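Next comes just one chain, in structure tokens: the form predicted alone.
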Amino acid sequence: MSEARPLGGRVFTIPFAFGVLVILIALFYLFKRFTLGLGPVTGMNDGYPWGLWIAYDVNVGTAFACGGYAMAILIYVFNKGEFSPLLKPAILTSMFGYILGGVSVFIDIGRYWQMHNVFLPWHANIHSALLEVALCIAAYCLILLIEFSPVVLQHFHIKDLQKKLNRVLFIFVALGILLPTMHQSSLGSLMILAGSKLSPLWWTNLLPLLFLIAALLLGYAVVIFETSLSGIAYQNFEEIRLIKKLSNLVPWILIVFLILRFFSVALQGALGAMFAGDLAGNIFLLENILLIAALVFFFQAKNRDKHSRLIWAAFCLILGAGLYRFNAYITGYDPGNGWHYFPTFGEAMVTLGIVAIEVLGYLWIVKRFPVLALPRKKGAE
């Protein structure tokens, strides 16, 4: 049997304290940025208006921030409460990936002392997905506070709120469904805007359903790859098992990913582009050996039952479905006229500050709130 309880154990060690070290790296480029502008700091420029921080620590981190979303699905909306225990952690995480997120677009937009002006409605441009991707990102945020409050008074034992909150916790659920389905395909809907500047290998009508199913594929994928580490470290083995059923779903949904991915190519005409030795045409082929090899893991049973292969099967269609999202961003996009975008040292270890603090802040809760689903201790009731 396993219940939820903290982990326990040291929270500074050696490397915390390196993630510490590149938080602070990162604070001093933020502070660059906002006190001498993007541009000092940045490699973005007229052709290439957002880079790094939209294309990873937006677009793709929200998408690695869906284990919650996924698990809601399975569990709400098909009834499989069996994988209950798999919930907490990834509200977790996706806690952590969106609101860092949000932070990320504060962090990259030029005039930043006018965000407020997002959430105005005299000011709101009603035509434009970018306010829906920012309207349902910041309300997400809140639901995912409300989602994973039940932990923390659970902690404090606040009991009477608690249960109050459980009475009402199923239109949070329900709205936890509905905005990252509103806002991970408008991700993609913006891209279809960019028109011929978007390779053929990635321009379709299909992006928003691409960019959804991808979303899911990802959330799963973290949710197996977290969970198979964490279960083989404590020896529950509830939670391997949870996972080895996981893992019979996720092929499917990777074999329907696949057949729009290459349809809507083929619908392009654009087939042979993908071995034009350029660089799109390579980092296409790249992303779907990925997804394939994630694919082949997946359907065989005897890699199911090995956890190291399952580990290697969520590894693979982490990189890949992630590098579809971010190619589609920057990678397959070329406004013309001469432009080209590198990310800069400092727009990387912001980046990296950012996954730092997400690491290191899901590290912190986990050894402090009963979040993980542990094998009961001995002697326990």
The other form holds:
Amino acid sequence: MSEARPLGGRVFTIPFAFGVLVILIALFYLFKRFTLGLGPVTGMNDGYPWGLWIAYDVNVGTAFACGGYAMAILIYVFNKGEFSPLLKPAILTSMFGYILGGVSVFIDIGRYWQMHNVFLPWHANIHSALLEVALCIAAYCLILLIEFSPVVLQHFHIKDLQKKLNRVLFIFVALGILLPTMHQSSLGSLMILAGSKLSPLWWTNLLPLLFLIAALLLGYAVVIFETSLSGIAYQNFEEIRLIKKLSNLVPWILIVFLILRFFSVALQGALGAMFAGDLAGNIFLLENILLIAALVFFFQAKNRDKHSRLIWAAFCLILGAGLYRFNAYITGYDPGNGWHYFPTFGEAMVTLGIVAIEVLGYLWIVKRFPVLALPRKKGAE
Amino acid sequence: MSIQRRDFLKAALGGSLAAAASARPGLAASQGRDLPPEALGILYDSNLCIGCQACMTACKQANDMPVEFSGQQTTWDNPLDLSAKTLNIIKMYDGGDTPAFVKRQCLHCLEPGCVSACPVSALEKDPKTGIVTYDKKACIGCRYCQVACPYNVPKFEWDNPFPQIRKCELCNHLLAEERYAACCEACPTGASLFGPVKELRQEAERRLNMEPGQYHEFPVNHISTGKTQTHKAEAYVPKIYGADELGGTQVMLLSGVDFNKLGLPEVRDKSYVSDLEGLSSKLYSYMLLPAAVFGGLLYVAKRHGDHE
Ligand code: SF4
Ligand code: SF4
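Switch from the form predicted alone to the form predicted together with the partner chain and give that structure.
Time for the whole complex; same chain goes first.
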């Protein structure tokens, strides 16, 4: 049997200190960004108005953070209660991913001091997919905080509120499934307006559907990857057993994704473009080789019952599906006129700093709060 | 126009905004290519342009724009392309025998991607004149308009810690003074011609039917003033750029050289705005689908919620 309890142990370790260093460097570049403007710090330009911060931190980052969403679907919609030990850690990762996605938006937008205009109804443009993304992500951040709050309440023994919250939690659970479905697909809809500037290897009217499935895949892949590593590190066989069950489902979703993906490219009449030998063609091939490799690893893991294969499968899936979403924003995007984009060192450091906050925050919380489902302590009842 | 999902979000934000939504100068998308009732635009004729760049100077003065230096010198305004400092530019194309000019600026699309993209309605299409305007007090600087403009027109002040988006607004601010786009006021040959889009389209058709080598009268500055000049007609590529492009535009171009060579992209007729709106109205028609999904989710979450 297992129960959720704090992992314990020291928080301030050497890797932790390294993470803090990365965050300090990121802060230096953020200072430059807010005093000099976006141009001197980033590689973005009028041809590529979106760079790493939107394409990776927001677009890929929130999809990595879909573990909570993906597990909630499994547990509540398909009534697979057995997976609930995986939910809390997944929600924790999601909470960090989404809130920091929101922070990245603030860092990236030029007129951040007017960001609240997004919430003012008289400014709202009901046709803008970006407005929907912004509102849904903001709302979902709140939902995640509420969904995670029982852990904090439990830690501080606030029984009263805990009980009250439990009674209405189902509303937040339902919203926690609806909102990501809406904004994760809308992150794909966004690029429909890029039109002919986006290579037909990515541009399709199916963008919203593909983005949604990619978010689900990434959600499951991150849960499998994270839990496998922590399961091995902490000899948590219960979690590993659950992960194996979860891994029976994922390859089928991946197959659906790949079929839709190639179908949509065929629909654009662009199948030949993947062999063009240019950047878009090559990165398309890489993206899909990774996804097919993930598929092979998943089936191998199933047949041979080898856990290491599963970690590889999740790893390839994270890279492949993450690359898909990144390419649809940057690599597949060509505004013409000789524009090009490559992130600067400072820009990349800010992204790394955000990843560092995520990792350090996660470690601190699982060490101090009852999140991970760990085997019962010997002698404890 | 069907009620969209974001109507719901707006309502959820606290105000009954149905009225505001319908009063908002909406997109022309659902009405196809109908021109706004008093649509204003520009017809630029590359064959008449002598490359004097009088329009560029006039534009900078009328819009209070700074000079832009390229290369080492810091004396002459010599932008290389549209930028946050240059809203209108004449570029020369050297195709071998005779050079050709092209004027780049916002085309004031009939189904503007930038307007559809902007989350905070900082970019709006005037319901009467069809001019696409920008309001810096609304803009959050997300730059989605830059991604969504098929012609890469909106520009961002990258080197400013308090940046804005800049783009041609067809001298909207001059209309109240009984003036019109400064570039057309300044053009000495009629290459940049201002006026109601309907009349400009007829004028463009007329030019396409002219016999090359013959002398004709060409209106100058503003098509409605009746001022004309006599020019020898030259051969045109048989196409009005902006008549059909992505649903059509209010700034149109004629040229003797392939538009593609002049840097104007070859695009399809159907706008991507209509793709997006068709999709969302299907998925979210009357908010029924999301509402139904939410109802279903509430039910299953309540029923299956006892796992913790
Ligand atoms: S040309 Fe670009 S900026 Fe101008 S109206 Fe069209 S989409 Fe908007
Ligand atoms: S940068 Fe400003 S004008 Fe452009 S889409 Fe964003 S908010 Fe609208």
